[in-house]
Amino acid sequence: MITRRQAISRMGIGAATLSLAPLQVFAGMEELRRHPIHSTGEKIPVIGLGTWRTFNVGDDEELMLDRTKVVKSFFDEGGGMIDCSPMYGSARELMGFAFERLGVPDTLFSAEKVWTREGSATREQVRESEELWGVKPFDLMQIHNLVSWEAHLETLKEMKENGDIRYIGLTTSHGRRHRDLEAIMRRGGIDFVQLTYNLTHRSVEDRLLPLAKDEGIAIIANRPYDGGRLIRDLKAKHEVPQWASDAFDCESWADFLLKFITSHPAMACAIPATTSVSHLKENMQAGRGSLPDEETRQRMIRHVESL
């Protein structure tokens, strides 16, 4: 694994291929919809950026530049939350590389994770991520997949009280450990929960999403495209139904899938990952325009189930 400094030094003259125009929302562009962080009322854009798999590019110069262009486009489109983890290979180094070239936008909502079984290593791993990103303090620090959560949570609460991080969260994925997560949510003291939620994986609707709403916990939806399989299959085999366009400004499968997620009243943000600037722009467009109502959401479920 390379360090941020090593990555930058290896770029050399190749960095000149990247346009360093100022980050800004294009004139006349509709702003992204924002949803509240329930514990404070602060609002964040409903479409964020995930980095799982997509930003693990090692020291490949061309791929590092490509991903930096994705990051730049994300902020040009009005993006806020970028979510990363020590588990994601070289993704943290890539974030530092991108911000070294682009600057750190004021609109960034930085979301990282603690991922170590050493309960005493919480602060050390946070400091390591701060150095790799070139960002301090993080807006959100999450305990990845509940690993050693009791020890990490105690330390993170102290760090939040001291102003070393702004928000605390827990994550899970693939439907794992929902009972454990529910019990922790009921204890209080956390601001965010990140979990898997998409149109074909909705088990969290029964207990976790209503609980989050009741407890004032903001929800981040990971795997909104089921690791990419869901949107690839729909794009390859089916057209977006016309009724969706009439009902809620839906022009693409990205609109269809992401607006289903972000229309749930417990949802703060969805974090699709991509390697493509064109796909990034398509994802961000799903944060604009109207959202489906509950009747339309049920029609969306029935439609995808019928395909």
Given for the second form:
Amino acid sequence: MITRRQAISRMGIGAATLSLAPLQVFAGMEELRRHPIHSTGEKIPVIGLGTWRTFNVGDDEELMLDRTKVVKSFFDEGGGMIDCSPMYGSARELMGFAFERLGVPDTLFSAEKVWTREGSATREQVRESEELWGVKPFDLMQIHNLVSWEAHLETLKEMKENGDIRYIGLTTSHGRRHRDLEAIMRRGGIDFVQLTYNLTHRSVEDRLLPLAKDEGIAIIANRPYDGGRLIRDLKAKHEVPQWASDAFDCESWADFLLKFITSHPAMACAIPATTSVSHLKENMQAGRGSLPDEETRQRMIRHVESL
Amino acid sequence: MISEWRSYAIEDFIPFTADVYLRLIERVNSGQWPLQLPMLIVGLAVIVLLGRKRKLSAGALLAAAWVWVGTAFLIQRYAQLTWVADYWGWAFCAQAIVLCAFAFGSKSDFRFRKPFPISDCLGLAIALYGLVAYPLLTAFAGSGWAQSESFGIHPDPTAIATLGILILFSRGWQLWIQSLIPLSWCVFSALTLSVLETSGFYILVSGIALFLVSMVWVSVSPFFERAQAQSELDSQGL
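Output the structure of the form predicted together with the partner chain; the preceding block shows the form predicted on its own.
Let us now look at the entire complex, which starts with that chain.
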């Protein structure tokens, strides 16, 4: 069966699709760094796009068009992973709205979540999300905040075997339920884990990130800017240190914060969220150029702690 | 488990950004214009009717405003952004029933007294703050009239004006019960606005502060008045 995504990308439906020819229009642009999904070796761009808060706009068409520009810019810049959830209000509807106008790019790596306490409702919610996005099958289906994870995981494994989804993941945020997460990671059968990791929240470095590397699990870092506060405060009060620019390609605080995350060996990608095209471009730039080495990473930690 | 709860912040429960909320205000304004003007008249009429001992008419008008905001703003619009708004919408409808029930059953026989006692001044001030000042302040603090908030259209000024009206005509446990939903909404909304960092936060918190001061005053003033009356009787040797 041909999927909607395949049909659209083969037929090149819609004028907007033509404007979504990023690799042709921006042929001279350096490609984004890609990191592997350990379970298959497939590589994805290290900067993705989060949608928590930013893509929940109700039925406001003006804002929907506004966010569609962010999505377009994301793919123009060579982006891959967009991460969403049924918990994020109308964000799933917005994805469908955007792809109706832009077409579904071949480079999309669709990451959705199952978020329901009803363990028997996994398939139903995945189907609902597929309809809302206009995308089938999802590349990655995650169990949001480990809600009813046992029942969902069983069904997701069956779905993966049947080709209804490509990868399985688990998510937490804010450092919650790390013990449970660790136990599930050790059981095997998980391709991705999404957790909070940024310069000021590094508790996962001790156990979860090394474990992910050992178990061949790809990590997605959510809240890379600590909900926006971190980069807002840094931008408002401090200059990017010159030593960082000398040590690696670091022109902005977005480079500083995102490259710290993506330079960790266990990290597949970071998913900053934004409502602004200019911020999006700044974020995507952090997926290009050299990364800090371990010594520089330690200096980055000390620097931010000293501010 | 406790440490897990501590990891939550208010912002974790607000699933949208400030521009989305302000656009919601704006869209409701343009969609319902010119209902803002009749609603202002309804609010003022409630105060006048209460002053003329027409509790039932006043209660019905006030309840109608609550039902309208609960359904047209909260359930139909705001609930698209957050599921909590759906429950708040039903809470607003419940408040309408509470207002009608007390208007029907209340034995209090409010009338404006001269000179105005402090509690009446406070109640009238809060009611007028919600009815008249709120649209002006939100217009000046935001992006003009498009983002102004009005009684009977938006929940914050509706709740604040109602709290003022309650301070005017209700007392004791009846005042507390009737204030429960409006005050809870105001606290919820103030927390939301603080996360969104909009100027509307300060306008709402000012209204809440004024109401809390008034609540304290109407709760303690009868004791002072009784003590004063007693001392007058004592001084007259009665």
